[in-house]
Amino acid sequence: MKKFFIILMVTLLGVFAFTQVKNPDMIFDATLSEPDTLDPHHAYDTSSGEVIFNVYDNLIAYDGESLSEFVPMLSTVVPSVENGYLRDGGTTYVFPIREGVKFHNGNDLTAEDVEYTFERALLYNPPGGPVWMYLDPMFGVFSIRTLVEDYVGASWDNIFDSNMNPTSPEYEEALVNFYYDVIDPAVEVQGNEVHVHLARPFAPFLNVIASGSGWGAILDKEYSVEIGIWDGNAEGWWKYHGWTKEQSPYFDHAMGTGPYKLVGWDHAQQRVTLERFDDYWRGPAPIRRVIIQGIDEWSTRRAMLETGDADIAYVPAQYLDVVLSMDGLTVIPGTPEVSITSLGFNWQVDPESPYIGSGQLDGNGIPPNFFEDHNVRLGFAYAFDYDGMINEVLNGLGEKVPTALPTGFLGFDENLPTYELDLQKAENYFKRAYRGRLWQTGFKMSILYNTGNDARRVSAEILRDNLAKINPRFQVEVRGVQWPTYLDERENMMLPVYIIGWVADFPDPHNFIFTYYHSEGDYGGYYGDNFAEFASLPRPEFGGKSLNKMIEDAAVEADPAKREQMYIDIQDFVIDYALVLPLYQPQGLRVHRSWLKGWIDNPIWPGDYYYDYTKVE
Amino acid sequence: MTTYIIRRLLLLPLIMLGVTLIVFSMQQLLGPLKLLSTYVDPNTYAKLSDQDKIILMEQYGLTDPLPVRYGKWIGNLLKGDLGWSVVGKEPVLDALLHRFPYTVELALYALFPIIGVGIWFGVTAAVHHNSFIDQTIRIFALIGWSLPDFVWAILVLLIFYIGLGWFPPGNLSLWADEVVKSAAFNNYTNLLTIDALLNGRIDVFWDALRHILGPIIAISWLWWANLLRITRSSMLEVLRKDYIRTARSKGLPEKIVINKHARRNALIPVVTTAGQMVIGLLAGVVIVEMVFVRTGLGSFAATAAQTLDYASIMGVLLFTSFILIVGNLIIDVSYAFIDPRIRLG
C-alpha cells in the first residue's frame, strides 16, 4: 500500500502561477454533489455528512488519522472499562458533558440536549436512515417499528391508521407507556452525565457515535422544538416518526456547537455556505468562510482549480496526469477509502431470469444454482485480472484485498491468500465442475453493470475475455442497464453475479463481514436460499459453528485479540470457498491548492474538516 | 386571425395534458422499486432493508395504480403543487422558478447577437456569392456548425477564463451573490443584470454581465452558423427569382433590390429557424449551462432526465411544452406580418 501512498508536492512557480494566496479568508471546495439532507438522523451519504460534520460536534471524535483511537469532544472522557465510564459488563456508557459549550444561537449545551438527541433519533428512525446503528446495540432490533410492535403486541398497520393516528385509545396509551418503559430508561441524565444503556456489549458502539458520522451529532433541544422537531413529550411522539427527507424541518436547517455555522444552502446553485462560529469552545477557526459547491463538469472544476478560485476539487482518477502537470497544487494519489468493490454470486437465480440463457447446463445457458458449485466459483476467482484492473483501469488507485474487508480494519491480515489471475488453475477448476460436464458443454450468461460506471463495465469485460480464453464455449455477454434497473434485477434475484461497492458506516469489521458473508447481510441476503442453507450448516473449521453463528459471535466478542482471530478464521473460510470475489479496494485522489494547509487524511470522515485549515503560501 | 389565436390557445391545456399523460404512463412501466431507487442516494440504497423499501414506496405513493397516481398528480397540479424534485432538493415549482430566470436572461442577451449577426452575415454572404467574403463566412459557419457544443464551450472557458481571466463560470461572484441574497436587495424581475440596475448596483450589474458573456459567446457562434446558413441559401434562392431580375433591369439601386425586394422575401424560413432557436434557448441550453455552471433550466432538465427524477421531468415537460406551443403560435402569427399573402384560419 505504501508504494501508492506517494505524496507529491508540486510547488513550482510558473509564469502564470499565483505568487499570492487567493481569497485568504475563504475556502472554496468544488465537489461533485450536494447534500441529500442536513437532518443528522436522516443523512446517510458523505455530502450531507460533510456539512453536518463541520456544523455539529459529537460526544467523541477520532484522533486525527486514526480509525480506532478517540479523543473527547462534547463528552469530557472517552468511556472505557479502565477509566470506569464503561460499566455493567460493557453495556452502560457514561458521558460527562462538557460545560461552557454554546450552540450557534447562544444556547448552552446541557446533558438534556444529549438525552434529547438520542431519544429523538430513536423515535424518528426514518426508513433508509442511519438510526438502525443505535437500535441494534441498544435494543437488538433494526427498526423502532419492531420494538413498538413487540411492546404493544400488534402490527404497526393495526396500531396506526394511514394518517399515523393510533386506531384505539388503548393503543395510544400503550404507545405513551412505550416511551416511559423502553425509550426513556435507555438514555438517562444523572447530574451532568448521560448514561446510555445497551442491550448487549457491542464493541463498535463508540465508532457509531464518533465524529465522522453525522448521526452522532448533538442537537439543541430548545431550537429543535422551536422549528417543529419532536417536542420531547411521550404523548404524540409518533407524529414525529419516520418522515420523508423533505418533511423534516432539519432538511435545510442546522444548529450545532461545531466550528462553522450554516449560512445557507442554495439548491439551484448546489452551494452550501458556512461561516466561522466565533464562540466555538475550542476557539474560532482560522478561515472565516467556507463554500462547498457541487460542480458536475470536470473541465469547470479543473479551470477553477487552475485559476485558484477553487481551493479543493474532486478529481476523477483518470485525470491524475492532468493535475500532476499543473502548478500550485498538492496532489496525493492513493489515499485509502473505506469501501470495497466486489463481485457476488447468486446461488439461486430466478429461473425466469433473462440472463441465464436456457436455464440449463446445455451450452446455451446456466442452471439457476450454477454458482452453488464450489469449482465454478473458484474458476471465476482465478479468471479475473486483479492487478491489471488496478494498474491499467484504475490508474493505480486501488488495492488488492484478500476478502471484502478493507485495509486497516481489525482482522485485516495481509498474510491471507489472495486470488490471482491464473488461467491454468481456473481451467482445472472448471474441468472439475459438474463432473466435467461444464467443460464439455460450456455455458452462456450475462453480466450486468450500471451504465456510466466504467470500472464495473471493464471488470465484467475482463472476466468475459478471460473466460472465453479458457474455453471458447464459455460465453459471457456484458450488458449495461440503468442504475434503477440494475437494483431492481438484483432485488428480484435475476442477476447471476453482481458487481457492487459497499462504503463503511463505521470502521468495524462487523460492518463488512456481516454485510457480505452472513446470509442475512445486506449483500449476503442476495445469494439465495441455497447459500443461506450453506451458511447455517455446522462447520468443522469453526469447531461445529456455522458461518452465520461465527459472524454473530465475532460481533459481540469483547476481547479484541480473540475477536481479531475470529475474523481471520472467517476470512480463511470464505477465501477457501470463494464466496465473494473482492475485486479491489478503491483509493482516493486528493487534490488541493498548495496554499491550503492542515488536511488530515481520515478515511472514515465524510469529507474535509475545515477547522484544521489555514491558507498560507 | 383572433379566432385562430384563441383556438390555438384553447388547445394548449389539452395538448399539455396529453403530453403529461404519455410520460406519466411511461413511468409506470418502471415499477415501484425502480422508481424508489431514484428517490434514494445510491450508496444509501444499498443499505435499505426490505421493510424500509416497502415503507418508502408507500410514503412516496409509488405502489398506487397509474390512474390513482395520475389523478393525485393532476389534483396537486391544480393546487400549484408539482411535487418534490429529488434533483433540485426543493419543490419542483420552486426549482423551476429559481432556475428559469437564469435561462431567460441568457436567452435574452444571446438573442441579439445570434439573430442580428446571423442574418446580417447570411445576407452579406449571399450578396457576395462565391466571392472571398462569402467563402470566409462559409468557413466560419462550417466550423461553428460542425464543432460539438461542449468542445466549443470548454474552449471559450479556456480562453476567456483561464487565459484572460475575464469571464468566470457561475451566475455571480461570491460577493455579488451575497449582495443579491441580502435583505437590502430587491428582486424585481429575478433577472440579475436588470435587478442590479434597478437597485442601482452598477458593480453587481458588471459582475453579472461578466458571468453571462462567456456562455453568450459559446452559444452565439454555434447558433449564428445555423441561422447564417439558412439566411444565405434562402437569400440566394430569392436573388435568382425573376422579380429580382426585373427589379434590377428596371435600374433600381442594388441597395433597394436587396433590402426591399429580396431580404424581406427571404426571411420566411429564417423566422421559422429563429423562432425555434428562441424556443430552444428558453427550454435551456444544456451543455453551455453545465460547462459554465449556470444553474438554468437546461442543466436541471438534463440531470433530472439522467436520474429519472420523474417529478422534475414532468415539471420541465409542462414548462417547455407551454413555451413550445406558445412559441410556435407566435412564429405562425409573425409569418402573416412578414408576408401578408399568408392567411391564418
Given for the second form:
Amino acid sequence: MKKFFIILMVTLLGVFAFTQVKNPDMIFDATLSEPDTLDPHHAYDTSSGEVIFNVYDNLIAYDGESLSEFVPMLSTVVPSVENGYLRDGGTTYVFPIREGVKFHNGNDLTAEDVEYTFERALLYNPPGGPVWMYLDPMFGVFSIRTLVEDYVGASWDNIFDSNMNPTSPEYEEALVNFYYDVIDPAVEVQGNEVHVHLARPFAPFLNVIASGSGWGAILDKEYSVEIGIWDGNAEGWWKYHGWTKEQSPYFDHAMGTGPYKLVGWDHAQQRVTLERFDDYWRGPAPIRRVIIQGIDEWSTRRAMLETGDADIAYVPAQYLDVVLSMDGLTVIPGTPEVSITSLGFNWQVDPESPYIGSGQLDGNGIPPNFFEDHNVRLGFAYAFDYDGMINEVLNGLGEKVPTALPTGFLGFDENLPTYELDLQKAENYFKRAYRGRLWQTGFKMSILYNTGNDARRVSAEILRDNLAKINPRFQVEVRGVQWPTYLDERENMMLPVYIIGWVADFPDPHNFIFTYYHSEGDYGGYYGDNFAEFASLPRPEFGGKSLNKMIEDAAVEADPAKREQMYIDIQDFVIDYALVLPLYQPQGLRVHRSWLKGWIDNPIWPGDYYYDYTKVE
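Complement to the form predicted in complex with its partner chain: the form predicted alone:
For this one, just the chain is written down, with no partner chains and no other molecules.
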C-alpha cells in the first residue's frame, strides 16, 4: 500500500518574537535522555547515535532525505557495478579512502584505520549490539560466537573459562588461526583501497554502512590501540570481546573525523558538549558549540523553547496544540517515520528481578516464565486501547499496524488482523491461562518506562488501568527510570515486559522481522531461552520449518513475490501467538526555533546533524 504523508509546516513568528538570534554560535538541543554509550560498536539507541553521528564520519552517507541514494564521505566513491567498485557478483565492495582527512587528535586517516574498524567490530561483537549487521552479510551468522564455534568445533563454554582464557593450548592456537583464516581475509587493504568481502550478495549493505547511528563510524587505529581498545593482533583478540559497555574505553570517550569534537559528557546533568572541529575535511561547521541535554520534564523543555534557550526540543505528540500556539517556532507534525513502538514480553525473567514481586503465581508476583503462556500474552494484547492511544494521546500522529513491520515495507499487508481493545476477549484468555489459576490468584508486576517519555508512560498506564478493570487482582505498578538504566535492566533480563521503539537500521523488512521475531534478533534475544526454544521448533504453518529458519530464508529469497508472501506468513504466525504487541507506528513531530535553518528530514538518521545548521535572524 502506498502511503502519502502530508507534512504541514507551521512557522509562527509573532509581533513580539525575538528580534535577535539568541546564542548565535551555539545550538542547545533539549532532548529526552543522555546516551547509553559512545562506543560505536556497542551503541544501539538514538540518544547515543546522535552524538556519534556528529563526532565520526562513515565511508558513505545518505544523500539528504533519500533512503536509497548515497554520497561519498571517507570513501571517495559509492561502490556500484557501473563504476567498477562493486565486484565478484555483488560480494566485494571496494572503498578508495579519501586522503587529507584528519582525526580530532591530528592523526591522518588511512586505509588501515578502516580495516581495523571493521575487524574490531567483528571481534568485539557485544551482546545486543549492532554488529550482527556486518556478521550476517559477511559470514551468514549473527554472532561471532557461532563463527568461532563452527571453526574450532567446540562450544564457546568449552573453549573459554569464566575469565575468557582458552581452556587448552590447542584452543588458543585455533583462535589465533581463526583470526588469520576467517576475519583477516574478510577485510583487506590494497594500496589506498579497502576491500570488504561478503558471503552472499546483500542489497542493503550500503544502507548498513551509511547509517549514522554508530556502527559505520571509522575509528583511529593508533589512538584506539593506545587507550586499550583491541591491540590489532591475532594473539589474544578474545580478551577484547564482549565487554560490558562501561569496560570499553570508548564508553564516554570519542575520537573521530567528524565535524564536531566531544568536549565532555556530564552524566549528572545528562549533558553532552560538542565543539566544532576547525580542521574538518569539508570545512568547519557554521556553529561553534553544541549542547545536547536530556531534560526529563516537558515543562522545562517548553520554557526553554519559549525563551529561546533551547533551539531544538523533544515535544511529545500530546502537546502539539501547545507548540502550535507558541511564537517563534517551526512546527512540523506528521513527518514520516520508519519505526515501530511495541511492547515485548520476556519469557524468562531473571528470578532476582525486583519487578516480578514474589516471583510466584500467588497474587503477589509473577513467575519468571509468566509470559511463556500464550493466553497471558493474548490477554495483554486485547487489554490495550490502540485507537485511544493514537487518537487521544498522540493527537493522531500514529498508525495502527498488524505487526512490528512499518507501512510501506515489503510484506506489509493491511488485510492482516490487528489487535483491538476488547476487555471481554482479554478476560476469556486470562481465564484460560495457567488452567484457571491466574484468574483466581491474580498477579502483581511492574512495567518500566524511560523517564520523560510521556507516550510510553501513558501506554503503560493504559495497560495498568484496563487490567485492573478486567480483574482487580491484576496489579501493575508503572515506574519511570533513566534511559541507560532502562536499557541495563532489559539487557540483564530484569524486565517482564518492555515498551520500546525501533528505528530502521536499513529500509528492508529483514531489519524489523529479524529484530523482533528471531531469537537472535536484537529484541528477540531478550525474550529469553524459552522463546529461543519456541522459535527453533518445526512448525506445520511453515511446512516443517522453524520460525527462525523461516525468517532466515525470507531474508535471502531472491524472488520479491515469494519473499513478500513469506513475510506475510510469518506475520500471520506471530499475530496468532501474540509474540509482540505493536502499539503504534509513530509519525514525527519536529519542533525548533525558527531561526534555526538547515534541518533535513531523513527518518533513518538517529537525530540532528548539526553540521548543516545555521542560525539566522
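Residue numbers count along the first chain shown, from 1. Note that the rigid core is defined as the largest set of C-alphas that superpose within 1.5 Å between two forms. The model shown is predicted, which means the values in this text are computed figures rather than measured ones.
Comparing the chain between these two forms, the hinge between its two rigid parts falls at E337, out of the candidates E337, F380, Y179, V55.
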